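Take a look at this single chain in structure tokens; it is the form predicted on its own.
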Amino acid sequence: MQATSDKRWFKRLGRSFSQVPLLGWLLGALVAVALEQIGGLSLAWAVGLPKIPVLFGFLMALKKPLLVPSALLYVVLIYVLPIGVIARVSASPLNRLAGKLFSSSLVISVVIHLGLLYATLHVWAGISDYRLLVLKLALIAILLTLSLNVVNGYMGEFSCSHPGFMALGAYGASICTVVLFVDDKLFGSALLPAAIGPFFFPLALILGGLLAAVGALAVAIPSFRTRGDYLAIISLAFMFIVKSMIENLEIVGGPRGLSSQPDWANLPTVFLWTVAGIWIINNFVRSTIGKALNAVRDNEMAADAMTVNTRRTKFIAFCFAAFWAGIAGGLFAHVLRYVNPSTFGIQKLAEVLAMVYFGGLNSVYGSIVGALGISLLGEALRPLEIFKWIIIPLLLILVMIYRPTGLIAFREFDVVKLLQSKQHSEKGV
């Protein structure tokens, strides 16, 4: 009887909680990180903490398990408690005001809802540098996990080229804001005012986005006549001749790297490349080459034979993808502000390959979860040292078993249902 009754209770508070908007989520995410910012140090001793968590409690719960209890306290009392308690309480109001946003324009909508995202991460990432600096990275994972999903997933192809593209992305930004404003060994003097390089950036990362997608005519090209495992071994030794072909460039710094890169890759550059990756990249799958890609998935003789272009859609897809691994790969060089050949190896392609199969093939919300979830977990095990690189792997492993195409596979990314008021979306408006 007790079972039951506690189903029933469960299944109550789930159906409370499923007419929370989105609206109703971000406000009480916002309300909680303002909580933590105002007095998250004094919860923090109060519980029996040294300090504020920098990540949800898990690397000072590793580091000394007998704080465990008092992590897993803080964490109810600063993000459980108000997140539930606001969502819940302004459900009704909230899907008032969302289907009235939702009625009278969505791109109001969609700003008011990006604006308390982005406030809540940046308030969220204002507790300490290295939270700013994982946020970003994880900004940035979801670009690169997006674009090499569009081979990988939707087209159904396994391409290992991905960190070959982020790399030419990463040098062809940094040579060109180095050599035009910074003063750096290497180069020489800058040859324009450091004033006028903000507004350059955005057209330096472009342009490194167009180097990795000319890069990426070398898989393409190939991609025509192989498949399968063919195809990877070129992708993967594309991969080898760029990374080999850059230890080998002196005038790029060769293998010691490339370094002075402007810091001009702030939380709002990554966070608004990042919504544009995600808008650009869903616009793109979900339109008519989006279908010919799944077609070729699908039956690439049947796709040919019912008149879809298979080359003229696989070489869109690849330099499609190779420009936003590009983009990826140029914020990374200048959120760290550094960038070494070394970086783009083995190493970096199976942290991609496992974000993109972990998260889920042929979904946009899949690839947002896979990269999300490998770097958090990825920085969350950073105790465990070695152990973390056999935890990961046995995940991934379990995932594979119970999930075969990831946690949340062939699901599209549909904005007009995300947005609108619970209400709407069961009366089906």
Second form
Amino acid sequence: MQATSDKRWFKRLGRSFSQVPLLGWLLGALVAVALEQIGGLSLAWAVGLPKIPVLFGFLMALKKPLLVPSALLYVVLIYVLPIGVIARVSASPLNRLAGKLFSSSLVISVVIHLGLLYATLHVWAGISDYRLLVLKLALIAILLTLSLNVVNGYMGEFSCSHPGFMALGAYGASICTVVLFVDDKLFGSALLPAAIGPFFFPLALILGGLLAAVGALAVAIPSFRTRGDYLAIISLAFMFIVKSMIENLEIVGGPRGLSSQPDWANLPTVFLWTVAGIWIINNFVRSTIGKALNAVRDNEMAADAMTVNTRRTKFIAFCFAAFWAGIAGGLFAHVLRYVNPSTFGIQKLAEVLAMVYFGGLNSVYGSIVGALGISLLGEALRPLEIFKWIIIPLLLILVMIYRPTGLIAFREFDVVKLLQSKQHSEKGV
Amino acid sequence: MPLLQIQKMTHYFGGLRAVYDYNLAMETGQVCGLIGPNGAGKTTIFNLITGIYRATEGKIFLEGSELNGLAPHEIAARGLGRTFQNLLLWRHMTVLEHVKMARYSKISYGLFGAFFGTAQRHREEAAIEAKALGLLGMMGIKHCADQVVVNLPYGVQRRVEMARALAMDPKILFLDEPTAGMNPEELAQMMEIIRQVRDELGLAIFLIEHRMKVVMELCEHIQTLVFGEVIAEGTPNEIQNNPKVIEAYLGKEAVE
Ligand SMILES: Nc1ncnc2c1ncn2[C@@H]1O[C@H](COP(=O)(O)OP(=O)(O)OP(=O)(O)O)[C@@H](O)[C@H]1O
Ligand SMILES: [Mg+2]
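Could the form predicted in complex with its partner chain be shown next, to go alongside the form predicted on its own?
Then the entire complex follows, led off by the chain already shown.
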């Protein structure tokens, strides 16, 4: 009963809310998470929940199915209702504001939107450490998924080496920070004062990214020498080689892993790196130089005949993707403050491939949706233990059957369209 | 010095002699035609000139500099634009993106511009877009600019290929059967476009054709290829009256 009326309500919502600007949704979300911060716990008790549901009630509902109605009620009262009401009420003034912001300066408009988004995430994650961790890992997953999409989606090759690049980035950045700033039994005492550390952190990440990009050359040189499908095999081999190399490298801890990374990957840092990654990758794939990846994928001979240096294009795209996978790896290591080589194996590969193909090829939106979807689903289904590994693949198979290129494939991520006032356009958010 | 000069070009596919002792000298503004029955080696000659295959023997010069051994994209960037007999388009890209792509080698904003969206990049992309739209206007398909190319009718797809080849500012345009599979109306439009390209852009055109009417009307100089060898060349009149051609080519056409 409740579910069907809920659905109808959502449908009506979708229709009448198509004119709400992004600004309205963000404001609504911010108010919702602020409400949760203030009165979430009381409300949770009032509807009969032991505590604030951390992931929209999923975990609770799966552990104690009897609590499903309460969890649903909580989600509606805390998230759906406030967001809906505020988005609706503020639509027309915010449309005017969005239009004005947009026409005065795109940069300011972007900064305000990002500020609202960050504030929302910050408050939401402030409820529990678990939420904070899930959020950081999901943001890193976006970076990783998008970078793999550059190769597997935009360029249409099949690469399996992303966990390897991630490992190179993770170890590269970790070694930098641990050697220089931490008193550690593996590498001895710190060489530099910890105070300058946070400023050095971006450099360490970039160094890790560059290390991954150099590793990418080792895959690219033999794979792209001739036409043909060598990349899948060579990149898979590369992933295993990196993993066993680290396992046998006692100086970085071998199979026991590397720990005591400094705690510098806080939410703003991870958020900013993810935003920067999305921005740069999106810039790239929308330029004519980046569109050359699509030309190479769709017909290499035609690309050659139209002056595209196809070999160079492939090298650049592959190393570029590896660089961002390396950045993601560096962030990952500093979020968990511990890495070991077995993290970067076949399971990680399956996870990131699932994110890319679930979300959609050749699409920034797709990568965001895929990464968030699979990471949140993975967390939400955790109580099901082993069944999680049945449900997620099943879901993936369903997506592959009904949308072979993924949920939101081949869609351009156009910031201008996203930030515009929605008064005159038909499109929803 | 001729614009394009080919000397004694021979090519073998394994044991098959596809092209034998082929020579050509072409000047700017000239329209040359290459005719011959199916499998004569016409497309192979295009592929040899544009670097897709490496000629077994022979030399190719563009404005006196040798093209042998260059990669296809380098040869293209020197000024050899082409279309393909069996339409090689990029199925997920829009018409406008097709035409813009052909400016690839002339882009100067570099990777930095691509990554960070610099002002120079926006200027250059805007200029490329204006040029591409101009060419689409010339082909009469500007209204399709934002459509994905697979959804378009065949005649339009041919014109997209042509606009794309022209966007690289070629010195010579190679057209491999530009009217293949077209109905009479589309055929007339395509011939008009080819004439317009020749008159307005002042480049050389090298044309492979099966329909005698098209070659005879458009070309100043015609070569007839049979089993990889040029058996006759000259003006349309000379070709039309050459008994070897009538036997090898027109005779076959009459039978069809
Ligand atoms: N890549 C290749 N490998 C081997 N043989 C080839 C190859 N390309 C073409 N050939 C052969 O070379 C000969 C010439 O082919 P080509 O495509 O140049 O003919 P064409 O004159 O363009 O014919 P059509 O009018 O049918 O297009 C044919 O016998 C063909 O089978
Ligand atoms: Mg042919």
